[in-house]
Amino acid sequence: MKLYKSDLSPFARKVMVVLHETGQMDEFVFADVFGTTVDAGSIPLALNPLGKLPVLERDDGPAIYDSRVICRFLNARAGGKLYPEGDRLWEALTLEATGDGIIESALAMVYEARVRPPEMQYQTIVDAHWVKIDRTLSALNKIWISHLSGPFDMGQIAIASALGYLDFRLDARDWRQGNDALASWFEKISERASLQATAPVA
């Protein structure tokens, strides 16, 4: 099977972490591609008409996407335990959706600066996305820290990938301010081998 990805994509990072955690790195071929919302570049549109990454081309069926679907597929394929059983599953899935939401707002902020011409950039939209992120980080810090501090699961992968992207692209925003518990958790979880192996490098 072949995974189309970008090393700088936080969504692709989630998938790569799952591959590391489930011991499947040697079983896949990787294709590094690039594109944006206004230029699909080398993204395989025939496999994902939405023009988004990552995309997993399977040997025995149509390609699958997005990152949440791919991660669930890879975990099931390896008999992994990244999706807990019982009530904790719903917390893990909610945290995965939360991490993805942070990433989506962060990407919108980045694209506003990198894709739009300067005269068309709208700071109000950028600031509104950060308000969403900041509000969500506060909730993670106050409400979700007990789950994050528990057994490693997909929710933690998603949140760690999101926070890593904030450090990589929006470090001037200083997301750690006022989020001491979350910052401490992230520092500790970032020592995990799978997260170190997938950290974005400019």
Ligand SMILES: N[C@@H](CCC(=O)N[C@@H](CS)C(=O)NCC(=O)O)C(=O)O
Given for the second form:
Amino acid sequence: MKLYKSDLSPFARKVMVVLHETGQMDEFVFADVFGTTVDAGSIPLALNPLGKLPVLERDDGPAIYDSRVICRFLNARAGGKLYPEGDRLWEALTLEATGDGIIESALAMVYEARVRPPEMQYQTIVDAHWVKIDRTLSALNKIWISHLSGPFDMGQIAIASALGYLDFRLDARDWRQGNDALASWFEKISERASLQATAPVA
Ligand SMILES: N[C@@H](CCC(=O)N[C@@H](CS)C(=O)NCC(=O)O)C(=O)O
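With the form predicted alone in hand, show me what the form predicted in complex with the ligand looks like.
Starting with the chain above, the whole complex follows.
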């Protein structure tokens, strides 16, 4: 099976972390691709007509996307434990959606600067995305540390990927300010081998 990904994509990073955590790295081949909203670049449109990465090309069925589907597929394939049983599952899935939401807003901010011509950039939208991120980080810091500090699961992978992306692309926003508990959690979780192996490098 072949995973189309980018080492700089926080969505693809979640998938790579799952592969590391479930011991499946050797069973896949990888293709690095790149694209943006206005130019799909090398993203294989025949496999994902949405023109987004990551995409997983399977040997025995249609290609699957998006990152959430791929992560769940990979965990199931390996009999992994990244999706908890019982009520904790809903918390993990909510955290997964929260991490993805942070990434979506961060990516929109990055694309606004990178893809739009300067005269068309709209600071109000950029600021509104940061307001969403900032409010969400506050909520993570106040009410989610208990879950985040529990057994490692998909929710933690998504939040760690999101925070790693903020450090990588939006460092100047200083997300740690006022979010001490979240910052401490992130420092500790970042020592995990799967996160070390997948950290974005410019
Ligand atoms: N919901 C998708 C989002 C994937 C996504 O937006 N990936 C970015 C790269 S980080 C992309 O492919 N952008 C191209 C585009 O927006 O068309 C997922 O979780 O996989």
